[in-house]
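Presented as structure tokens, the chain that follows is alone, the form predicted on its own.
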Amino acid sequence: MSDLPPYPPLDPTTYDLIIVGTGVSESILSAAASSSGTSVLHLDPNPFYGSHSASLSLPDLTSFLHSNSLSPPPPPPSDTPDFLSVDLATRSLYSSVEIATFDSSILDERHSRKFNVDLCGPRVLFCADESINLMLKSGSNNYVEFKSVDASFVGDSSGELRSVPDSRAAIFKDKSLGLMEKKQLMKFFKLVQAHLAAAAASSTESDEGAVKIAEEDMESPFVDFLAKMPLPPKIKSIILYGIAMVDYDQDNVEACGDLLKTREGIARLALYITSIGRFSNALGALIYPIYGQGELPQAFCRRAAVKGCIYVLRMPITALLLDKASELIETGGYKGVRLATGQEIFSQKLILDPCITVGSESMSSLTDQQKETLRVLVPKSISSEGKIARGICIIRGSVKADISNALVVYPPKSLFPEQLAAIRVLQLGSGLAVCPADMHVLYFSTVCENDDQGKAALLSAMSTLIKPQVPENLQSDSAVENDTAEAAKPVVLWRALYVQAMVKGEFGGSISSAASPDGNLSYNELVESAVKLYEQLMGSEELFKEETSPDNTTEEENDGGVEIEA
């Protein structure tokens, strides 16, 4: 590790809790541990905050890719007299990196650094979310700032983008919805609402005579209830893929990967509905972090700080050590870690990023006991976890004349046949300090089976949206321009493709593992992870419970900016 900074010795050398890594999991277990008197020591051995969910560089990121798809080789074995040392590896979360680049200028140090992209796009927050409410009751919202996304599309092969509508107001000025349309989604919409209303009053007062869906009827599929209404396919797509954010074909159960009950299409519903108006200058239902996501985890590694928690960059741990009297059942033997530095400290309990494994090599000397509190290190199946395609495209233009920050949402099928889940699209513009000011950010996602089919969607739906382009060493200057419609397309600049294994976060006792980003849109299940994980930990302790509530929030415009407060 010689190219390690000079640290001095960490003093203390004993904590409550060492974490690894510094994504959004990570950084809201730090922040609400410190906050509940916990002594942490919070490490990343990366030089910059967000791990996995961290917002970098064109060069940042093109080589934090390219590092980080090929697993290193293992450490060498180590030992000392006090503690039996398990070597540590890391496995890649990254495969099939591809990066090319269109327009050279674009890597210019006066636009590459310009540019805060994020590492797992694309993602959003809805204004009711549960990452919202924490932001609140942690105080972590002083140290970030949002803006609205304009406006979402459910789009197709065509290249025909179709408005989701956000208020009463939205459904009756959209074009593209006939007359009996817009009176069949203003119905639903009722229906769920006077459902949503019915359901928080029974618990305080008596519901006869409320408007309530039949218990039979929320247990049965979310895509049978919404052909009982009836609604036509185009509003069934909008409602499933661009509002729910459906993954899988809900039309065909056999091949559906994640069969959304109505309960939960429901929930999903009333989260939408709730986000729109929760803050007054937010203009929908769904906001960005100036700056980029990166900026998530920074701000709950700024209060886990304010908090006295005490961070450390560009710090890998190589070792865990274990006590040798492994009889000792309660922790299984588990006292501390060994810095790349070679210093060795001790804690009760220890959080690691997903990356982190034990070699096999490592686990075959150990006592049962020992494998039994390593088990959530030994790699998993990648195949079982499952995959997301994820790609970053820099374009010159907008997908969408006069709209800068939108969503674009394509179902299952409907780019081509074989589409086997929704691909979901995500344009981010200069207004949120993410890119030069006559640029965008596409990120695009889906989940997939495989690195091929997960890449062959992506550039599908790349081709829909931008101009094709070729690298320039294969430009030819005979090229000429395509129709009017593919004329009218942004052009890329820069395009990323890669994909991403899923790591889900497991408890186990003395040393659990955090989850890496998954394929949804938005944080909530990150963030239910990240309380799940704490309460075991922790006990029943409720997170920040002595910070303010979020019942009461209000906001502050700056510069278009949705500025939220408790």
Contents of the next structure:
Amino acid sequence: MSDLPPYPPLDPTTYDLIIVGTGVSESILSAAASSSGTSVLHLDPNPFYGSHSASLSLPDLTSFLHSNSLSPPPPPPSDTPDFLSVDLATRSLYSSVEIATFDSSILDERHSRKFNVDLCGPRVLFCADESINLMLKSGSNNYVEFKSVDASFVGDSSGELRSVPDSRAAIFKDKSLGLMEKKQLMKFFKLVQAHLAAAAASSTESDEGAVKIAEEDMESPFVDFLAKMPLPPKIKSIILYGIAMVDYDQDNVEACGDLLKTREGIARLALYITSIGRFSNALGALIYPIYGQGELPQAFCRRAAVKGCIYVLRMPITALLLDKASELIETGGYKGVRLATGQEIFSQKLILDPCITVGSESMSSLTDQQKETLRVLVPKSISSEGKIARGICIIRGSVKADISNALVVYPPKSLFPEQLAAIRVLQLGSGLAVCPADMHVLYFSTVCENDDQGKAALLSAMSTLIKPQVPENLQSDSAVENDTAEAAKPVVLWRALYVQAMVKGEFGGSISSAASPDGNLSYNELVESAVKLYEQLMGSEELFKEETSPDNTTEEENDGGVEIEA
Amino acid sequence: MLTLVYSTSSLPGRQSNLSLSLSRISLLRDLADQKFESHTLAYLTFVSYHRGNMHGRPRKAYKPEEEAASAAKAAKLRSLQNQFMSNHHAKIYTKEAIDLSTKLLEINPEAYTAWNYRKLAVEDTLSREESNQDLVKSVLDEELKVVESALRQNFKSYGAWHHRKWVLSKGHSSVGNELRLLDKFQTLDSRNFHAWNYRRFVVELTNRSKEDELKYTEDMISKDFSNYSAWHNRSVLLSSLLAKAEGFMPNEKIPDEYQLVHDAIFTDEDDQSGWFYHLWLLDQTVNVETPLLTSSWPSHAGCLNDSSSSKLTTSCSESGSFPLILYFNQAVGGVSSSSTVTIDTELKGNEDVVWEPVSKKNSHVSCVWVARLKYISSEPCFGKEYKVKVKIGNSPGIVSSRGCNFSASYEFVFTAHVHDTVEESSQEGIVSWTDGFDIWDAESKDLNALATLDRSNAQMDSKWRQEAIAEEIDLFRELPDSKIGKLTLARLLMAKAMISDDAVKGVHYNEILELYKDLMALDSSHYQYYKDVHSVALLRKVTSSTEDLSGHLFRCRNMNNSVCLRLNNLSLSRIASVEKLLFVQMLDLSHNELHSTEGLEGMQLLSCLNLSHNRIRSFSALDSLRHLKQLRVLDVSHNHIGEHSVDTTRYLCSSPLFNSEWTRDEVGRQMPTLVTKYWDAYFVLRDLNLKQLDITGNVIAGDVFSSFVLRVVPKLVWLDGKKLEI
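After the form predicted on its own, can we look at the form predicted together with the partner chain?
Starting with the chain above, the whole complex follows.
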């Protein structure tokens, strides 16, 4: 990136809002703010859109993971006559990065442009979730095309994948469920649907005859409610981990980090159920953007640009500018930022990428008032926020014959007794333009307490799904092992393992911090936190309130692609 | 989701629905042993489940501006229609005229006349330009295009689909595109029966294999198992594949189909489609296409002993003949002494016995066939024993109404003892239903000889059928909390009793009766249906063994020790199991809930019948009694005859509006007013040869009616318990 010519100075130099980082949260905020007439400057230190939500080629992904693990370059000397300048530091969200290439041909020139690998995988969208609603509302759906995830499975240590019976037709087709199990499961789904219908009806008028789940049940743990239904353990596990996408073991109250209440459980089922059939050409509940998750932040950025937002990539900021006269309480003294080019840009408000911090040595010289202004930039101890172990495997073959795009969930304890949390695996194929035709990309993730625990869990899931392969230099003597069961499994060509720290978004008056990608399968919590941050920034203004783009009512069918329409 | 079409409309698309209702009717008939009645179909409304794109959308009211637009459209349509009609009448088939009809059809695809006009136009072109192959093809292709755009407008247009069939059957167009077009329509609305109906037509035309189509139905079902049309098409395809019996053996395929439909039923028991298919499967399991002889009278090795007190008696002395009865499991035709049935006997004068179907007038098919054997001939034959040998089905000719041949030949032999009979004077006395009855000796061999209690199953490969039914029963015992589940279990148990061996027969009747009682309490809107099938089950139970039956059997001392069956106070609402009761001479059905005597026509030996305290509403409900040539005593007191001037439950039977016969006969000419007033009584009573009639306790009873009865039934001796002055 250093080969590129330097930027000319920016003009204008004053904005309502400066946003640094083009992750999903930041992009939503920038599009929303631009749409409401706010002048926005959107910067990103990287040469690509998406920050931690980007989709990258394999070398770019490797260097991003590594460069972020390294300590940032020392900031240029800061000396400004008019303002107090506070140097910024970059902390890495990633630790224990481990990348192995088993087949070096994968890095060949002919392949290099064909990969669009997500940094924050595995991640999908529910057809009825908030991120889709937001895209429709903002009009950014015009820039992305989706395809359905064909199937979802629940796996165990035997390597067998059982499809998740998530709809009427799927229950009907499922060969592994007994007739009584089908009946129980369908009965439960119907109860949930009746409850949702009754809840929707009672919000407008009181309907006494409607079937509703009792209020005391809504407050009880979801797992107890399922047992009360009564649903057998096998189905309980499918609902909890395969449909409600719960992370922690719900049967183990002590070890469980997060015991799901029935109210929340029903809400998650509702999301799943309403997702199925929302778009006539989407088969199931889940969809994935063609060319990778990185398309999503880009779509919001394009929307923002249309609305007047100014974009500058490859532009780190090095320092914050504070008013020397610290009496100005309402702005907290924040004035602007200094770019890597040395230019100073001013704004009312600032939103920063979660990895930008202020070193403690810079803080020591500040007044209490100034410390308060910068509070969101002080790194918290990571462990309190949680970690997500992520893995990426490029494989030849597929984990399930004839199925290209699929989600696999390993519930807690399904792979090994100490497995604390569910492990989710997403396989994506070339149909989504994320890899060459004969390969698949597998994403793994699980929430974890520490790096070793998380990586051990992911490796266990990998060895269940994929044929283990020794690195290239040892390959000559590995020809001996040839198990017939193993032979059918896909072969791994390239693998990355890393642990990502989770940073929550935080509103801090004039300076706020956006959230990092979380450990969920969907964007729901991210969107929720972005919406909340927006409301805090802008007062109680609604996002994209008047946006209904006139051209999104026509329906097009693009070789199996899903175009989401309002 | 679906409505059952009952009209016998000749419109092209209706067949699929209609044929299903027929198959269901046949099942019900066979299960219930009785003729199908319209109210028994009420169970259809059990559950309805709305899904899919085109169903369950509420109709929106028009806004004023929309109304104006629609008025303008109507005006345009009207002028177009007028122009078109004048073209049509003038037989103008120019290009402009045809284009006009195209325009009309684009707006209104339902304009049937326009389709017919186009057919005439095509015929006109074809007759003039037959040799010009290219022109013919382009004309027909244009028709297909018009149909396609009409279907886009309304793909439920009967006329458009019919026109397409018509064009294709001309044979000049390629059919390759048709399935692709259909796929489009079936994606839009996967249950559209027009499309499915047309699909069958195209498949026939293109010789696409039935196996491929079966696979297609499976795909459609797995997409949405509420697709009733797909299930129906599956049953149609399987029926024909199983009938061909090439690689599709019922004993292998039907159990597989049960597995498939279980998935649907257990996944969503509120969905009707699966249950319909299950009912169809049950029908396939229980019933064989080929007709069977269920029973006969006399039964095999029976001993007929006229007028002997210790042996079986028939009081047939009046006519000098006694009946032979053949009872088939379904209506058959072609029973005749000349070819299909031969009687070998020493009794003289029986060389050309006439077999008559016991059925409505002019019908040539019936379950019951009767012949009368003469035993008084020119030479005296009293005190002798005669062997009679009856052979059925030696040569083909007995054919069911569905066209299947009675294939197994059957033979039975019995002995007739003929004694000199002295007409006892007591028979001229009044017949009382209260005393003079002797209890039947259960150990007596007579009963065994009388009752042909087992049906021959030898002709059915029944092992897989029994296994399939047994599996179903085990499974549906797990589904006891729904009405349809209970009903299905009851039907399965009934089916099991029908096809099981004697050893296990009868075990299930108590359970069946309990299930129907539950259903009557649970589902009051279908009470009468459950009541009827409960009655059928109860009668099956009574006739299932000699022990059960003997509790209801008596001998009537005053009637030459006639065999009397008393089935009173059982709250029966319909009659069944008649095939096992052919020997009964006196029948007491008092204090039940009968609406009709349907079924009794098979009991050809019946001479006394007590129907008092039932729910008979008119004489037309007694229509079946007209077949009982030996009926002398009839008690219909304390019913509801005459309460309703028109018996709406039986409006299909003959009435003066449809029948001018009565104006031609003597009584009708003598008292036209009374005959018009009591036309239903007239048609029944004039064919009966009654000596004793009780009619008290009915609204119709009274002096006027009594005087009418005396004229219509001249041989009557006792009316309402009083001897008539002659």
